[in-house]
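A single chain comes next, written as C-alpha coordinates; it is the form predicted on its own.
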Amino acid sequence: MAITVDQIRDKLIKELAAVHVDVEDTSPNRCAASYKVLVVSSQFEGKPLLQRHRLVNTCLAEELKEIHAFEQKTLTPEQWEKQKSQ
(Lines of atoms letter the chains of each structure in order from A and count residues from 1; the text may use other names and numbers.)
(Lines give C-alpha, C1' and ligand atoms only; values in the text may rest on other atoms or scores of the structure.)
Protein backbone atom coordinates (compact mmCIF):
# COMPACT_ATOMS: atom_id res chain seq x y z
CA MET A 1 0.00 0.00 0.00
CA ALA A 2 1.34 3.42 -0.94
CA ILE A 3 2.08 5.81 1.87
CA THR A 4 0.17 9.10 1.79
CA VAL A 5 0.95 12.58 3.03
CA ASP A 6 -2.13 12.41 5.27
CA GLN A 7 -1.03 9.09 6.76
CA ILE A 8 2.37 10.51 7.72
CA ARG A 9 0.87 13.76 9.06
CA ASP A 10 -1.78 11.97 11.14
CA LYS A 11 0.71 9.56 12.68
CA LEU A 12 3.15 12.33 13.66
CA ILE A 13 0.36 14.40 15.21
CA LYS A 14 -0.98 11.43 17.14
CA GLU A 15 2.25 9.85 18.36
CA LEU A 16 4.41 12.95 18.92
CA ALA A 17 1.61 15.28 20.01
CA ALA A 18 2.74 17.57 17.22
CA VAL A 19 1.14 21.01 17.14
CA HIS A 20 2.15 21.59 13.53
CA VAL A 21 3.15 19.17 10.76
CA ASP A 22 3.95 19.91 7.12
CA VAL A 23 4.48 16.92 4.84
CA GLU A 24 5.50 17.28 1.22
CA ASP A 25 5.84 14.46 -1.30
CA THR A 26 9.08 15.43 -3.06
CA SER A 27 9.15 12.47 -5.46
CA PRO A 28 9.62 13.63 -9.04
CA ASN A 29 6.36 11.96 -10.13
CA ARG A 30 4.66 12.03 -6.70
CA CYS A 31 5.14 8.28 -6.35
CA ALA A 32 5.34 8.40 -2.53
CA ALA A 33 9.03 7.50 -2.42
CA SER A 34 10.47 10.79 -1.14
CA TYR A 35 9.17 13.10 1.59
CA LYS A 36 10.11 16.30 3.35
CA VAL A 37 8.55 16.96 6.77
CA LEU A 38 8.46 19.75 9.33
CA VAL A 39 7.36 18.61 12.79
CA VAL A 40 6.69 20.96 15.72
CA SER A 41 6.27 19.23 19.07
CA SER A 42 6.86 20.02 22.73
CA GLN A 43 8.32 16.49 23.00
CA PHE A 44 11.45 17.94 21.36
CA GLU A 45 12.07 20.33 24.28
CA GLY A 46 15.59 19.88 25.69
CA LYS A 47 16.50 17.19 23.15
CA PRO A 48 19.39 17.49 20.70
CA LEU A 49 18.73 17.22 16.97
CA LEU A 50 19.75 13.56 16.73
CA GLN A 51 17.31 12.56 19.49
CA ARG A 52 14.50 14.51 17.81
CA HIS A 53 15.16 12.78 14.50
CA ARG A 54 15.23 9.40 16.22
CA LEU A 55 11.80 10.11 17.73
CA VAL A 56 10.41 10.85 14.26
CA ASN A 57 12.16 7.83 12.72
CA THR A 58 10.81 5.54 15.44
CA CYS A 59 7.30 6.92 14.96
CA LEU A 60 7.47 6.30 11.21
CA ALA A 61 9.50 3.06 11.32
CA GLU A 62 7.03 1.07 9.20
CA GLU A 63 6.55 3.86 6.66
CA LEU A 64 10.31 4.43 6.31
CA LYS A 65 10.71 0.86 5.05
CA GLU A 66 8.95 1.98 1.86
CA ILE A 67 10.33 5.53 1.60
CA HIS A 68 13.57 6.04 -0.31
CA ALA A 69 14.36 9.60 0.78
CA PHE A 70 13.24 11.36 3.94
CA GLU A 71 14.18 14.91 4.96
CA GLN A 72 13.04 16.22 8.32
CA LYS A 73 13.10 19.43 10.29
CA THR A 74 12.15 19.21 13.97
CA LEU A 75 11.31 22.25 16.09
CA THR A 76 9.89 23.01 19.50
CA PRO A 77 6.82 25.28 19.58
CA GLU A 78 9.06 28.13 20.80
CA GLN A 79 11.50 27.63 17.92
CA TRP A 80 8.59 27.47 15.47
CA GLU A 81 7.15 30.78 16.73
CA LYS A 82 10.58 32.41 16.51
CA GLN A 83 11.09 31.12 12.97
CA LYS A 84 7.65 32.32 11.82
CA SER A 85 8.37 35.85 13.03
CA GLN A 86 11.60 36.14 11.02
Second form
Amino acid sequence: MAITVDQIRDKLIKELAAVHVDVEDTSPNRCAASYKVLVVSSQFEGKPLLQRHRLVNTCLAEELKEIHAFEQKTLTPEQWEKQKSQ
Amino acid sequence: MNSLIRTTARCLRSVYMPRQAVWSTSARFLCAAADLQKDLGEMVKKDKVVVFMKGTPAQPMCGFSNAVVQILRMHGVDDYASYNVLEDSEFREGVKVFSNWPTIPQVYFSGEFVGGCDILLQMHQNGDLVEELKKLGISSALLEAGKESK
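Let's compare: the form predicted on its own is above, so bring in the form predicted together with its partner chain.
Shown next: the complete complex, the earlier chain at its head.
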Protein backbone atom coordinates (compact mmCIF):
# COMPACT_ATOMS: atom_id res chain seq x y z
CA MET A 1 0.00 0.00 0.00
CA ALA A 2 1.33 3.40 -0.92
CA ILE A 3 2.26 5.73 1.89
CA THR A 4 0.22 8.91 2.01
CA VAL A 5 1.07 12.41 3.15
CA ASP A 6 -1.75 12.22 5.72
CA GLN A 7 -0.51 8.93 7.08
CA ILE A 8 2.95 10.38 7.74
CA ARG A 9 1.56 13.56 9.23
CA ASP A 10 -0.87 11.75 11.53
CA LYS A 11 1.79 9.42 12.82
CA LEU A 12 4.24 12.22 13.59
CA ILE A 13 1.56 14.22 15.40
CA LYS A 14 0.43 11.21 17.39
CA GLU A 15 3.76 9.63 18.30
CA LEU A 16 6.07 12.64 18.57
CA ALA A 17 3.43 15.06 19.81
CA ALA A 18 4.35 17.28 16.87
CA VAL A 19 2.73 20.70 17.02
CA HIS A 20 3.43 21.36 13.36
CA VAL A 21 4.13 18.99 10.49
CA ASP A 22 4.75 19.72 6.82
CA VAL A 23 4.88 16.70 4.56
CA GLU A 24 5.72 17.06 0.90
CA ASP A 25 5.75 14.31 -1.68
CA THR A 26 8.93 15.17 -3.57
CA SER A 27 8.82 12.34 -6.09
CA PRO A 28 8.67 13.67 -9.66
CA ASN A 29 5.27 12.19 -10.40
CA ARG A 30 4.01 12.19 -6.82
CA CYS A 31 4.31 8.47 -6.66
CA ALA A 32 4.89 8.47 -2.91
CA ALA A 33 8.50 7.36 -3.33
CA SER A 34 10.20 10.34 -1.76
CA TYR A 35 9.16 12.70 0.96
CA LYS A 36 10.34 15.83 2.65
CA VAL A 37 9.08 16.53 6.16
CA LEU A 38 9.31 19.37 8.63
CA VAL A 39 8.53 18.30 12.18
CA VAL A 40 8.09 20.69 15.08
CA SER A 41 7.96 19.02 18.47
CA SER A 42 8.91 19.90 22.03
CA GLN A 43 10.31 16.37 22.29
CA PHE A 44 13.32 17.63 20.31
CA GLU A 45 14.33 20.06 23.02
CA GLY A 46 17.83 19.49 24.31
CA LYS A 47 18.46 16.77 21.75
CA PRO A 48 21.17 16.96 19.10
CA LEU A 49 20.22 16.74 15.44
CA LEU A 50 21.17 13.09 15.10
CA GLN A 51 18.95 12.08 18.00
CA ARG A 52 16.03 14.13 16.64
CA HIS A 53 16.35 12.48 13.26
CA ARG A 54 16.50 9.09 14.90
CA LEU A 55 13.22 9.82 16.70
CA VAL A 56 11.59 10.59 13.36
CA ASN A 57 13.17 7.55 11.68
CA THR A 58 11.93 5.30 14.48
CA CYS A 59 8.45 6.79 14.35
CA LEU A 60 8.28 6.19 10.59
CA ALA A 61 10.24 2.93 10.50
CA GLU A 62 7.47 1.02 8.74
CA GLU A 63 6.82 3.77 6.21
CA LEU A 64 10.52 4.26 5.47
CA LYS A 65 10.73 0.70 4.20
CA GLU A 66 8.51 1.80 1.30
CA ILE A 67 9.95 5.26 0.83
CA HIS A 68 12.96 5.62 -1.41
CA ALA A 69 14.20 9.05 -0.37
CA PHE A 70 13.47 10.95 2.79
CA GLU A 71 14.50 14.45 3.80
CA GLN A 72 13.76 15.82 7.21
CA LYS A 73 14.04 18.97 9.22
CA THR A 74 13.46 18.80 12.96
CA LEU A 75 12.75 21.92 15.02
CA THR A 76 11.67 22.69 18.55
CA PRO A 77 8.63 25.00 18.86
CA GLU A 78 11.02 27.78 19.86
CA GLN A 79 13.19 27.29 16.77
CA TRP A 80 10.07 27.13 14.64
CA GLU A 81 8.80 30.48 15.96
CA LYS A 82 12.18 32.01 15.32
CA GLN A 83 12.29 30.67 11.77
CA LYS A 84 8.79 31.93 11.03
CA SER A 85 9.63 35.43 12.19
CA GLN A 86 12.66 35.62 9.91
CA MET B 1 31.10 -13.53 -1.24
CA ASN B 2 32.82 -12.89 -4.57
CA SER B 3 30.68 -9.87 -5.08
CA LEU B 4 31.84 -8.57 -1.73
CA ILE B 5 35.43 -8.83 -2.85
CA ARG B 6 34.53 -7.05 -6.05
CA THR B 7 32.88 -4.33 -4.01
CA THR B 8 35.96 -3.98 -1.94
CA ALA B 9 38.14 -3.80 -4.99
CA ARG B 10 35.96 -1.12 -6.53
CA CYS B 11 35.77 0.81 -3.31
CA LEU B 12 39.49 0.74 -3.22
CA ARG B 13 39.63 2.50 -6.53
CA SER B 14 37.19 5.12 -5.37
CA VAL B 15 39.26 5.98 -2.33
CA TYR B 16 41.40 8.99 -3.08
CA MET B 17 44.56 7.98 -1.27
CA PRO B 18 46.28 4.77 -2.15
CA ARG B 19 45.60 2.30 0.62
CA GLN B 20 46.23 -0.96 -1.16
CA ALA B 21 48.37 -2.42 1.58
CA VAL B 22 45.71 -1.93 4.17
CA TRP B 23 43.04 -3.09 1.83
CA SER B 24 44.39 -6.45 0.84
CA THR B 25 44.22 -7.40 4.51
CA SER B 26 40.77 -5.99 4.76
CA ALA B 27 39.57 -7.79 1.66
CA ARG B 28 40.51 -11.09 3.26
CA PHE B 29 38.69 -9.96 6.33
CA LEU B 30 35.55 -9.27 4.34
CA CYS B 31 35.90 -12.56 2.58
CA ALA B 32 36.29 -14.59 5.71
CA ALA B 33 33.63 -12.76 7.57
CA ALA B 34 30.02 -13.70 7.46
CA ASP B 35 29.77 -10.94 10.00
CA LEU B 36 29.79 -7.90 7.78
CA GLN B 37 28.85 -5.92 10.87
CA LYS B 38 32.21 -6.54 12.45
CA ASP B 39 33.95 -5.47 9.24
CA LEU B 40 31.91 -2.31 9.09
CA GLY B 41 33.02 -1.52 12.62
CA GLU B 42 36.59 -1.62 11.39
CA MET B 43 35.90 0.18 8.11
CA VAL B 44 34.39 3.22 9.80
CA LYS B 45 37.31 3.53 12.21
CA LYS B 46 40.09 3.09 9.70
CA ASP B 47 39.72 6.55 8.16
CA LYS B 48 38.91 9.84 9.83
CA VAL B 49 36.15 10.53 7.36
CA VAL B 50 34.14 7.68 5.87
CA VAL B 51 31.20 8.02 3.49
CA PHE B 52 28.85 5.27 2.40
CA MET B 53 27.22 6.56 -0.75
CA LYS B 54 25.52 5.69 -4.02
CA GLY B 55 28.21 5.92 -6.67
CA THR B 56 31.66 7.39 -6.19
CA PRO B 57 32.88 10.90 -5.34
CA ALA B 58 33.83 11.28 -9.00
CA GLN B 59 30.45 9.98 -10.14
CA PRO B 60 27.73 10.15 -7.51
CA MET B 61 24.60 8.25 -8.53
CA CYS B 62 22.12 10.10 -6.35
CA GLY B 63 21.47 13.73 -5.53
CA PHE B 64 21.85 13.23 -1.80
CA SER B 65 25.15 11.42 -2.15
CA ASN B 66 26.30 14.15 -4.50
CA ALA B 67 25.37 16.78 -1.92
CA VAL B 68 27.56 15.12 0.68
CA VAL B 69 30.49 14.96 -1.75
CA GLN B 70 30.03 18.63 -2.65
CA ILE B 71 29.83 19.74 0.99
CA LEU B 72 33.02 17.88 1.86
CA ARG B 73 34.70 19.32 -1.24
CA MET B 74 33.72 22.85 -0.18
CA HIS B 75 35.51 22.28 3.09
CA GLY B 76 38.55 20.94 1.27
CA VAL B 77 38.02 17.41 2.55
CA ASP B 78 39.28 15.27 -0.32
CA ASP B 79 41.05 12.56 1.57
CA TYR B 80 38.23 10.35 2.76
CA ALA B 81 37.21 6.77 2.28
CA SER B 82 34.09 6.29 0.23
CA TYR B 83 32.22 3.06 -0.29
CA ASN B 84 29.71 2.57 -3.06
CA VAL B 85 26.69 0.74 -1.66
CA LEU B 86 25.25 0.17 -5.15
CA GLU B 87 27.93 -2.43 -5.80
CA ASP B 88 26.36 -4.97 -3.47
CA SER B 89 22.88 -5.13 -2.02
CA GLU B 90 23.96 -7.14 1.02
CA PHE B 91 26.56 -4.53 1.78
CA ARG B 92 23.98 -1.78 1.32
CA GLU B 93 21.58 -3.37 3.81
CA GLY B 94 24.43 -4.13 6.20
CA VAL B 95 25.43 -0.47 6.23
CA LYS B 96 21.88 0.51 7.18
CA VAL B 97 21.72 -2.08 9.94
CA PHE B 98 25.12 -1.09 11.31
CA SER B 99 24.15 2.56 11.81
CA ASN B 100 20.47 1.86 12.42
CA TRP B 101 19.81 4.52 9.81
CA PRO B 102 17.40 3.91 6.94
CA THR B 103 18.94 5.96 4.15
CA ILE B 104 22.13 6.42 2.14
CA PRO B 105 24.43 8.46 2.17
CA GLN B 106 25.89 7.99 5.63
CA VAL B 107 28.85 9.88 7.03
CA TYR B 108 31.22 8.83 9.81
CA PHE B 109 33.87 10.92 11.57
CA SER B 110 36.46 8.95 13.55
CA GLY B 111 34.26 5.89 13.60
CA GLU B 112 31.29 7.80 14.90
CA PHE B 113 28.09 8.07 12.90
CA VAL B 114 27.43 11.72 12.00
CA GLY B 115 24.27 11.37 9.95
CA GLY B 116 22.99 11.56 6.42
CA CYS B 117 22.74 14.34 3.88
CA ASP B 118 20.27 16.50 5.85
CA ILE B 119 22.42 16.48 8.96
CA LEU B 120 25.66 17.20 7.11
CA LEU B 121 23.97 20.04 5.24
CA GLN B 122 22.64 21.57 8.45
CA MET B 123 26.02 21.18 10.12
CA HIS B 124 27.53 22.95 7.13
CA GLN B 125 25.00 25.76 7.43
CA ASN B 126 25.24 26.29 11.18
CA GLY B 127 29.03 26.07 11.37
CA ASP B 128 29.18 22.80 13.30
CA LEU B 129 30.92 21.04 10.45
CA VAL B 130 33.95 23.34 10.68
CA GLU B 131 34.15 22.54 14.41
CA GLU B 132 33.76 18.80 13.94
CA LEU B 133 36.43 18.77 11.25
CA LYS B 134 38.72 20.68 13.59
CA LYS B 135 38.29 17.91 16.16
CA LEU B 136 39.53 15.50 13.49
CA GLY B 137 42.56 17.69 12.90
CA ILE B 138 41.19 18.88 9.57
CA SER B 139 41.18 22.60 8.95
CA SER B 140 38.21 23.45 6.75
CA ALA B 141 39.06 25.18 3.50
CA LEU B 142 36.18 27.56 4.19
CA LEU B 143 37.91 28.63 7.38
CA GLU B 144 41.10 29.35 5.45
CA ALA B 145 39.17 31.26 2.81
CA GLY B 146 37.54 33.33 5.55
CA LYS B 147 40.93 34.22 7.02
CA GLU B 148 42.27 35.40 3.69
CA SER B 149 39.34 37.66 3.03
CA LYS B 150 39.75 39.40 6.37
